[in-house]
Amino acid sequence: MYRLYWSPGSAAMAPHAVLEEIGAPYILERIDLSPGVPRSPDYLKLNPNGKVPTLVVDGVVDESQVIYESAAICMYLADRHPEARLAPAVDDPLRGAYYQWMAYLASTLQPAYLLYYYPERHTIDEAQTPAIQARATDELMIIWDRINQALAAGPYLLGERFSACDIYMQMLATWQDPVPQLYARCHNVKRCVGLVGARPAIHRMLVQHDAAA
(Lines of atoms letter the chains of each structure in order from A and count residues from 1; the text may use other names and numbers.)
(Lines give C-alpha, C1' and ligand atoms only; values in the text may rest on other atoms or scores of the structure.)
Protein backbone atom coordinates (compact mmCIF):
# COMPACT_ATOMS: atom_id res chain seq x y z
CA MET A 1 0.00 0.00 0.00
CA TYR A 2 1.16 3.51 -0.82
CA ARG A 3 0.09 6.80 0.71
CA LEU A 4 0.60 9.91 -1.44
CA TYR A 5 0.40 13.38 0.08
CA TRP A 6 -0.72 15.74 -2.64
CA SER A 7 -2.39 19.00 -3.65
CA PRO A 8 -4.30 19.58 -6.92
CA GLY A 9 -2.22 20.87 -9.81
CA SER A 10 1.03 20.51 -7.88
CA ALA A 11 4.15 18.48 -8.57
CA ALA A 12 2.25 15.55 -7.08
CA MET A 13 0.58 15.06 -10.46
CA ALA A 14 3.35 12.92 -11.95
CA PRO A 15 3.70 10.52 -8.99
CA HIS A 16 -0.09 10.29 -8.82
CA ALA A 17 -0.19 9.35 -12.51
CA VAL A 18 2.55 6.76 -12.01
CA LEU A 19 0.55 5.19 -9.18
CA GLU A 20 -2.44 4.96 -11.52
CA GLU A 21 -0.29 3.43 -14.26
CA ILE A 22 1.23 0.72 -12.07
CA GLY A 23 -2.18 -0.19 -10.64
CA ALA A 24 -0.97 -0.58 -7.06
CA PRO A 25 -3.35 0.25 -4.19
CA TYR A 26 -2.82 3.71 -2.75
CA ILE A 27 -4.43 6.34 -0.54
CA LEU A 28 -4.42 10.07 -1.20
CA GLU A 29 -3.85 12.55 1.63
CA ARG A 30 -4.56 16.13 0.59
CA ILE A 31 -2.32 18.90 1.93
CA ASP A 32 -3.58 22.50 1.97
CA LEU A 33 -0.88 24.61 0.31
CA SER A 34 -2.76 27.90 0.67
CA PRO A 35 -0.52 30.83 1.66
CA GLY A 36 -0.40 31.30 5.40
CA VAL A 37 -1.64 27.79 6.20
CA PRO A 38 1.00 26.09 8.36
CA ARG A 39 1.91 22.45 7.80
CA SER A 40 1.09 20.12 10.64
CA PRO A 41 3.96 18.83 12.83
CA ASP A 42 3.06 15.29 11.74
CA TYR A 43 3.47 16.18 8.08
CA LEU A 44 6.74 18.01 8.70
CA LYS A 45 8.07 14.83 10.27
CA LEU A 46 7.51 13.13 6.91
CA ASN A 47 8.73 15.99 4.73
CA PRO A 48 10.61 18.75 6.58
CA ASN A 49 10.32 20.95 3.46
CA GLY A 50 6.56 21.10 3.98
CA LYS A 51 5.95 20.60 0.26
CA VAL A 52 4.23 17.97 -1.87
CA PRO A 53 4.46 15.27 -3.01
CA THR A 54 5.48 12.88 -0.26
CA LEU A 55 5.15 9.11 -0.59
CA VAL A 56 4.87 6.73 2.33
CA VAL A 57 5.61 3.17 1.25
CA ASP A 58 3.59 0.22 2.52
CA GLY A 59 1.97 2.41 5.13
CA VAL A 60 5.06 2.29 7.34
CA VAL A 61 5.91 5.72 8.77
CA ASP A 62 9.63 5.19 9.05
CA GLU A 63 12.42 7.34 7.70
CA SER A 64 13.57 4.67 5.28
CA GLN A 65 10.03 4.33 3.91
CA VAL A 66 9.29 8.00 3.22
CA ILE A 67 10.26 9.57 -0.11
CA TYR A 68 9.82 13.14 -1.29
CA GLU A 69 10.76 14.99 -4.50
CA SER A 70 8.49 14.27 -7.43
CA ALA A 71 11.09 12.83 -9.83
CA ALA A 72 12.55 10.58 -7.13
CA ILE A 73 9.11 9.16 -6.36
CA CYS A 74 8.41 8.52 -10.05
CA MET A 75 11.70 6.72 -10.60
CA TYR A 76 11.33 4.70 -7.40
CA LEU A 77 7.84 3.51 -8.32
CA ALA A 78 8.83 2.74 -11.92
CA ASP A 79 11.71 0.56 -10.73
CA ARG A 80 9.67 -1.10 -8.00
CA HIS A 81 7.02 -2.10 -10.54
CA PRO A 82 8.92 -3.12 -13.69
CA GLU A 83 5.83 -4.90 -15.01
CA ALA A 84 4.33 -1.45 -15.74
CA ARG A 85 7.21 -0.76 -18.17
CA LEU A 86 7.58 2.87 -17.15
CA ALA A 87 11.38 2.71 -17.08
CA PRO A 88 13.94 0.86 -19.20
CA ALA A 89 15.82 -1.88 -17.37
CA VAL A 90 19.26 -1.06 -16.01
CA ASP A 91 20.95 -2.90 -18.89
CA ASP A 92 18.64 -1.40 -21.53
CA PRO A 93 20.42 1.03 -23.94
CA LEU A 94 17.62 3.54 -23.29
CA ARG A 95 18.33 3.67 -19.55
CA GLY A 96 20.82 6.52 -19.97
CA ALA A 97 18.37 8.63 -21.95
CA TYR A 98 15.71 7.90 -19.34
CA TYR A 99 17.94 9.28 -16.57
CA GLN A 100 18.87 12.22 -18.76
CA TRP A 101 15.30 13.30 -19.41
CA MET A 102 14.11 12.82 -15.84
CA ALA A 103 17.03 14.93 -14.61
CA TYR A 104 16.52 17.57 -17.31
CA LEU A 105 12.83 17.95 -16.60
CA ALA A 106 13.30 18.10 -12.83
CA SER A 107 16.45 20.19 -12.62
CA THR A 108 16.23 22.44 -15.71
CA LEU A 109 12.61 22.84 -16.81
CA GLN A 110 10.84 22.69 -13.45
CA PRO A 111 13.10 25.32 -11.79
CA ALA A 112 12.27 27.73 -14.60
CA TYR A 113 8.59 27.36 -13.70
CA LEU A 114 9.38 27.95 -10.04
CA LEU A 115 11.25 31.11 -11.01
CA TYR A 116 8.09 32.37 -12.71
CA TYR A 117 5.62 31.36 -10.01
CA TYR A 118 7.77 32.43 -7.06
CA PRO A 119 9.85 35.42 -8.23
CA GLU A 120 9.87 36.87 -4.72
CA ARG A 121 12.20 34.07 -3.66
CA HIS A 122 14.89 35.45 -5.94
CA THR A 123 15.00 39.12 -4.98
CA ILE A 124 14.62 41.41 -1.99
CA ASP A 125 13.24 44.15 -4.26
CA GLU A 126 9.58 43.66 -5.19
CA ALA A 127 10.03 45.98 -8.16
CA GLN A 128 12.23 43.31 -9.76
CA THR A 129 9.60 40.56 -9.81
CA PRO A 130 8.13 41.43 -13.27
CA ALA A 131 11.61 41.30 -14.80
CA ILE A 132 12.31 37.96 -13.11
CA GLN A 133 9.05 36.52 -14.45
CA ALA A 134 9.83 37.82 -17.95
CA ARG A 135 13.24 36.18 -17.83
CA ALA A 136 11.66 32.94 -16.62
CA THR A 137 9.18 32.99 -19.50
CA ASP A 138 11.99 33.41 -22.01
CA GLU A 139 13.93 30.55 -20.43
CA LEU A 140 10.87 28.30 -20.44
CA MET A 141 10.33 28.72 -24.16
CA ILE A 142 14.02 28.06 -24.89
CA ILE A 143 13.83 24.82 -22.90
CA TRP A 144 10.51 23.74 -24.44
CA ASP A 145 11.92 24.42 -27.92
CA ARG A 146 14.76 22.01 -27.16
CA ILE A 147 12.33 19.37 -25.95
CA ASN A 148 10.14 19.93 -28.99
CA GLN A 149 13.14 19.36 -31.26
CA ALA A 150 14.03 16.14 -29.42
CA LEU A 151 10.46 14.90 -29.80
CA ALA A 152 10.69 15.17 -33.58
CA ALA A 153 12.01 11.60 -33.48
CA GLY A 154 9.20 10.66 -31.05
CA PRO A 155 6.39 10.32 -30.42
CA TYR A 156 7.87 10.01 -26.89
CA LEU A 157 11.03 11.25 -25.22
CA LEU A 158 12.50 7.75 -25.58
CA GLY A 159 11.40 7.45 -29.19
CA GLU A 160 8.75 4.79 -29.63
CA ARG A 161 8.76 3.87 -25.95
CA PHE A 162 6.41 5.48 -23.44
CA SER A 163 7.96 6.03 -20.02
CA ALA A 164 7.76 7.96 -16.77
CA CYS A 165 9.67 10.75 -18.54
CA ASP A 166 6.59 11.48 -20.65
CA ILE A 167 4.39 11.52 -17.56
CA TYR A 168 6.69 14.06 -15.92
CA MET A 169 6.78 16.19 -19.05
CA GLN A 170 3.00 16.07 -19.35
CA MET A 171 2.67 17.38 -15.79
CA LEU A 172 4.92 20.35 -16.50
CA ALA A 173 3.11 21.11 -19.75
CA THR A 174 -0.15 21.58 -17.83
CA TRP A 175 1.38 24.59 -16.07
CA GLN A 176 0.32 26.92 -18.86
CA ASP A 177 0.27 30.34 -17.17
CA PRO A 178 3.78 31.45 -18.18
CA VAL A 179 3.71 29.80 -21.62
CA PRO A 180 0.16 30.00 -23.02
CA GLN A 181 1.61 29.77 -26.54
CA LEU A 182 3.36 26.47 -25.81
CA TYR A 183 1.21 24.16 -27.94
CA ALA A 184 0.90 26.63 -30.81
CA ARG A 185 4.66 26.85 -30.98
CA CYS A 186 5.72 23.31 -30.03
CA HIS A 187 3.66 20.86 -32.08
CA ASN A 188 5.70 17.82 -31.10
CA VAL A 189 5.18 18.60 -27.42
CA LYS A 190 1.45 18.98 -28.04
CA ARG A 191 1.36 15.60 -29.79
CA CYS A 192 3.20 13.85 -26.97
CA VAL A 193 1.08 15.47 -24.26
CA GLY A 194 -2.04 14.42 -26.15
CA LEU A 195 -0.90 10.81 -26.33
CA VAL A 196 -0.04 10.75 -22.63
CA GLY A 197 -3.27 12.46 -21.58
CA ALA A 198 -5.34 9.97 -23.59
CA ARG A 199 -4.11 7.06 -21.46
CA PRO A 200 -6.88 5.96 -19.07
CA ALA A 201 -4.60 6.05 -16.02
CA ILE A 202 -3.41 9.57 -16.81
CA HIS A 203 -6.95 10.75 -17.44
CA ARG A 204 -8.03 9.48 -14.03
CA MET A 205 -5.26 11.49 -12.41
CA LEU A 206 -6.12 14.62 -14.40
CA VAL A 207 -9.76 14.44 -13.35
CA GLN A 208 -8.78 14.41 -9.68
CA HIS A 209 -6.52 17.41 -10.24
CA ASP A 210 -9.24 19.31 -12.15
CA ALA A 211 -6.92 19.33 -15.16
CA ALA A 212 -8.76 17.07 -17.60
CA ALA A 213 -9.52 18.57 -21.02
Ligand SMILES: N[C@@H](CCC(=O)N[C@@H](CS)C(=O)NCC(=O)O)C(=O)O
The other form holds:
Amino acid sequence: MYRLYWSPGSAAMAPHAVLEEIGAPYILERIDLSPGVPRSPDYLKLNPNGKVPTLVVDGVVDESQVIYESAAICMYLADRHPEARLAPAVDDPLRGAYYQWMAYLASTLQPAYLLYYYPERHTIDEAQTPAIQARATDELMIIWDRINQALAAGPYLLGERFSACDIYMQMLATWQDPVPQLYARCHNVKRCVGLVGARPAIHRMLVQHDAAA
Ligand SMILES: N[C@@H](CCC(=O)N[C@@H](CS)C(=O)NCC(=O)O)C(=O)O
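Could I see the form predicted in complex with this ligand next, after the form predicted alone?
Below, the chain from earlier opens the complete complex, with every other chain and molecule after it.
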Protein backbone atom coordinates (compact mmCIF):
# COMPACT_ATOMS: atom_id res chain seq x y z
CA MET A 1 0.00 0.00 0.00
CA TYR A 2 1.22 3.50 -0.85
CA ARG A 3 0.48 6.65 1.12
CA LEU A 4 0.99 9.95 -0.71
CA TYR A 5 1.19 13.19 1.24
CA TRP A 6 -0.14 15.86 -1.05
CA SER A 7 -1.65 19.30 -1.48
CA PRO A 8 -3.88 20.33 -4.42
CA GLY A 9 -2.04 21.78 -7.40
CA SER A 10 1.37 21.07 -5.85
CA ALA A 11 4.39 19.01 -6.89
CA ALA A 12 2.37 16.01 -5.67
CA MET A 13 0.43 16.07 -8.95
CA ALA A 14 2.96 13.99 -10.91
CA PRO A 15 3.38 11.22 -8.30
CA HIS A 16 -0.39 11.19 -7.86
CA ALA A 17 -0.82 10.77 -11.63
CA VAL A 18 1.77 7.97 -11.68
CA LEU A 19 -0.12 6.17 -8.89
CA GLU A 20 -3.29 6.44 -10.95
CA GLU A 21 -1.52 5.17 -14.07
CA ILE A 22 -0.07 2.11 -12.35
CA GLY A 23 -3.38 1.31 -10.66
CA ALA A 24 -1.85 0.26 -7.34
CA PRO A 25 -3.85 0.86 -4.14
CA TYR A 26 -2.95 4.08 -2.37
CA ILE A 27 -4.32 6.57 0.09
CA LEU A 28 -3.91 10.34 0.13
CA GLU A 29 -2.98 12.40 3.19
CA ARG A 30 -3.53 16.11 2.69
CA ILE A 31 -1.00 18.64 4.01
CA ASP A 32 -2.07 22.23 4.60
CA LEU A 33 0.45 24.47 2.83
CA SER A 34 -1.32 27.74 3.73
CA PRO A 35 1.13 30.51 4.70
CA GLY A 36 1.77 30.53 8.43
CA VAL A 37 0.60 26.95 8.97
CA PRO A 38 3.56 24.96 10.35
CA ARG A 39 4.12 21.33 9.39
CA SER A 40 3.40 18.86 12.17
CA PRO A 41 6.34 17.18 13.93
CA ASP A 42 5.05 13.86 12.59
CA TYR A 43 5.23 15.12 9.00
CA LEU A 44 8.67 16.62 9.52
CA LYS A 45 9.86 13.19 10.67
CA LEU A 46 8.86 11.87 7.23
CA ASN A 47 10.12 14.84 5.24
CA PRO A 48 12.46 17.17 7.13
CA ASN A 49 12.12 19.75 4.33
CA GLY A 50 8.44 20.15 5.20
CA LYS A 51 7.46 20.08 1.54
CA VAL A 52 5.08 17.95 -0.47
CA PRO A 53 5.04 15.37 -1.90
CA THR A 54 6.18 12.52 0.33
CA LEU A 55 5.51 8.85 -0.41
CA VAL A 56 5.34 6.17 2.26
CA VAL A 57 5.66 2.61 1.00
CA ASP A 58 4.44 0.01 3.44
CA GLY A 59 5.93 -3.43 3.66
CA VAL A 60 9.39 -2.80 2.21
CA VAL A 61 11.86 -5.03 4.10
CA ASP A 62 9.45 -5.37 7.02
CA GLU A 63 9.05 -1.67 7.58
CA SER A 64 7.85 1.43 5.78
CA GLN A 65 10.06 3.23 3.33
CA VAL A 66 9.78 6.99 2.96
CA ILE A 67 10.69 8.86 -0.22
CA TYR A 68 10.50 12.57 -0.90
CA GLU A 69 11.28 14.64 -4.02
CA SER A 70 8.60 14.49 -6.66
CA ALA A 71 10.79 13.23 -9.53
CA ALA A 72 12.38 10.56 -7.34
CA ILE A 73 8.94 9.28 -6.33
CA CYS A 74 7.81 9.16 -9.98
CA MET A 75 10.90 7.24 -11.10
CA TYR A 76 10.72 4.87 -8.13
CA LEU A 77 7.07 4.02 -8.86
CA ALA A 78 7.64 3.71 -12.60
CA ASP A 79 10.47 1.21 -12.04
CA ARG A 80 8.54 -0.71 -9.41
CA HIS A 81 5.61 -1.19 -11.80
CA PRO A 82 7.21 -1.88 -15.22
CA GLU A 83 3.91 -3.26 -16.53
CA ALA A 84 2.58 0.32 -16.59
CA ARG A 85 5.29 1.17 -19.16
CA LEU A 86 6.01 4.60 -17.72
CA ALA A 87 9.80 4.23 -17.98
CA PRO A 88 12.03 2.63 -20.62
CA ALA A 89 13.91 -0.36 -19.18
CA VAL A 90 17.51 0.11 -18.03
CA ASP A 91 18.85 -1.46 -21.24
CA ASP A 92 16.43 0.41 -23.52
CA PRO A 93 18.16 3.00 -25.77
CA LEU A 94 15.59 5.56 -24.56
CA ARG A 95 16.64 5.18 -20.91
CA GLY A 96 19.25 7.92 -21.18
CA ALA A 97 16.81 10.43 -22.64
CA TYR A 98 14.31 9.46 -19.93
CA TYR A 99 16.83 10.30 -17.17
CA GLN A 100 17.81 13.46 -19.00
CA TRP A 101 14.26 14.82 -19.19
CA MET A 102 13.33 13.89 -15.63
CA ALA A 103 16.47 15.60 -14.37
CA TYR A 104 16.03 18.64 -16.61
CA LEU A 105 12.41 19.16 -15.59
CA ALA A 106 13.12 18.72 -11.88
CA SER A 107 16.42 20.57 -11.65
CA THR A 108 16.07 23.32 -14.28
CA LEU A 109 12.40 24.04 -15.00
CA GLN A 110 10.89 23.39 -11.55
CA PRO A 111 13.35 25.65 -9.66
CA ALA A 112 12.42 28.55 -11.95
CA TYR A 113 8.80 28.09 -10.80
CA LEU A 114 9.90 27.99 -7.17
CA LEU A 115 11.75 31.28 -7.74
CA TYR A 116 8.48 32.79 -8.96
CA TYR A 117 6.27 31.32 -6.23
CA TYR A 118 8.65 32.00 -3.33
CA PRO A 119 10.51 35.21 -4.32
CA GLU A 120 10.82 36.31 -0.68
CA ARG A 121 13.19 33.36 -0.10
CA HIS A 122 15.67 34.87 -2.56
CA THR A 123 16.08 38.37 -1.16
CA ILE A 124 16.12 40.21 2.13
CA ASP A 125 14.64 43.28 0.40
CA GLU A 126 10.87 42.88 -0.05
CA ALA A 127 10.88 45.57 -2.75
CA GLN A 128 12.89 43.20 -4.94
CA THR A 129 10.24 40.48 -5.16
CA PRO A 130 8.47 41.80 -8.33
CA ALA A 131 11.83 41.96 -10.13
CA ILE A 132 12.65 38.41 -9.02
CA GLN A 133 9.30 37.18 -10.32
CA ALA A 134 9.80 38.98 -13.63
CA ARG A 135 13.22 37.35 -13.99
CA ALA A 136 11.72 33.95 -13.14
CA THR A 137 9.07 34.41 -15.86
CA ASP A 138 11.77 35.26 -18.42
CA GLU A 139 13.73 32.18 -17.41
CA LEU A 140 10.63 29.99 -17.56
CA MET A 141 9.83 31.08 -21.11
CA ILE A 142 13.42 30.42 -22.27
CA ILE A 143 13.23 26.90 -20.81
CA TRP A 144 9.74 26.21 -22.18
CA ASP A 145 10.86 27.38 -25.65
CA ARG A 146 13.68 24.80 -25.53
CA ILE A 147 11.29 22.06 -24.48
CA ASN A 148 8.91 23.13 -27.24
CA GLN A 149 11.70 22.73 -29.80
CA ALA A 150 12.61 19.31 -28.43
CA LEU A 151 8.97 18.26 -28.82
CA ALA A 152 8.85 19.21 -32.53
CA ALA A 153 8.98 15.55 -33.64
CA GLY A 154 7.08 14.34 -30.61
CA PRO A 155 4.42 14.02 -29.72
CA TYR A 156 6.11 13.02 -26.41
CA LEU A 157 9.47 13.88 -24.88
CA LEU A 158 10.69 10.39 -25.87
CA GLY A 159 9.18 10.68 -29.36
CA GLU A 160 6.42 8.12 -29.92
CA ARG A 161 6.86 6.71 -26.42
CA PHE A 162 4.72 8.12 -23.58
CA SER A 163 6.52 8.10 -20.21
CA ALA A 164 6.66 9.56 -16.73
CA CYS A 165 8.60 12.51 -18.24
CA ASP A 166 5.43 13.65 -19.97
CA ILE A 167 3.48 13.35 -16.73
CA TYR A 168 6.08 15.49 -14.98
CA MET A 169 6.04 18.07 -17.76
CA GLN A 170 2.24 18.16 -17.74
CA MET A 171 2.28 18.95 -14.01
CA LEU A 172 4.65 21.87 -14.52
CA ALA A 173 2.62 23.16 -17.49
CA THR A 174 -0.48 23.43 -15.28
CA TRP A 175 1.37 26.03 -13.19
CA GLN A 176 0.30 28.81 -15.53
CA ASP A 177 0.38 31.89 -13.28
CA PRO A 178 3.92 32.97 -14.24
CA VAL A 179 3.55 31.96 -17.91
CA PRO A 180 -0.03 32.68 -19.04
CA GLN A 181 1.15 32.80 -22.68
CA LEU A 182 2.66 29.30 -22.54
CA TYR A 183 0.22 27.46 -24.80
CA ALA A 184 -0.20 30.37 -27.23
CA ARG A 185 3.55 30.34 -27.78
CA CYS A 186 4.53 26.68 -27.36
CA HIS A 187 2.24 24.62 -29.59
CA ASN A 188 4.19 21.38 -29.23
CA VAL A 189 3.98 21.65 -25.44
CA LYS A 190 0.24 22.27 -25.74
CA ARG A 191 -0.15 19.18 -27.95
CA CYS A 192 1.77 16.95 -25.53
CA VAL A 193 -0.05 18.28 -22.47
CA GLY A 194 -3.36 17.73 -24.28
CA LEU A 195 -2.49 14.10 -25.00
CA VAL A 196 -1.38 13.50 -21.41
CA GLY A 197 -4.43 15.23 -19.92
CA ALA A 198 -6.75 13.11 -22.08
CA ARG A 199 -5.56 9.90 -20.40
CA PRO A 200 -8.24 8.72 -17.96
CA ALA A 201 -5.73 8.24 -15.11
CA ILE A 202 -4.35 11.75 -15.49
CA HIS A 203 -7.84 13.18 -15.70
CA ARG A 204 -8.75 11.51 -12.41
CA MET A 205 -5.73 13.14 -10.77
CA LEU A 206 -6.52 16.55 -12.28
CA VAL A 207 -10.09 16.43 -10.95
CA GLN A 208 -8.81 15.83 -7.42
CA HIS A 209 -6.42 18.77 -7.77
CA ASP A 210 -9.22 20.97 -9.14
CA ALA A 211 -7.12 21.40 -12.28
CA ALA A 212 -9.21 19.57 -14.93
CA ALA A 213 -9.90 21.62 -18.08
N1 LIG B 1 12.09 19.63 -4.91
C2 LIG B 1 10.84 19.36 -4.23
C3 LIG B 1 10.03 20.64 -4.20
C4 LIG B 1 8.73 20.43 -3.49
C5 LIG B 1 8.03 21.76 -3.21
O6 LIG B 1 8.63 22.85 -3.27
N7 LIG B 1 6.73 21.65 -2.91
C8 LIG B 1 5.98 22.83 -2.59
C9 LIG B 1 4.57 22.72 -3.15
S10 LIG B 1 4.62 22.69 -4.91
C11 LIG B 1 5.89 22.96 -1.08
O12 LIG B 1 5.81 21.97 -0.38
N13 LIG B 1 5.89 24.20 -0.62
C14 LIG B 1 5.78 24.51 0.77
C15 LIG B 1 7.02 25.18 1.26
O16 LIG B 1 8.00 25.31 0.54
O17 LIG B 1 6.98 25.61 2.41
C18 LIG B 1 10.07 18.26 -4.96
O19 LIG B 1 10.13 18.22 -6.21
O20 LIG B 1 9.43 17.44 -4.30
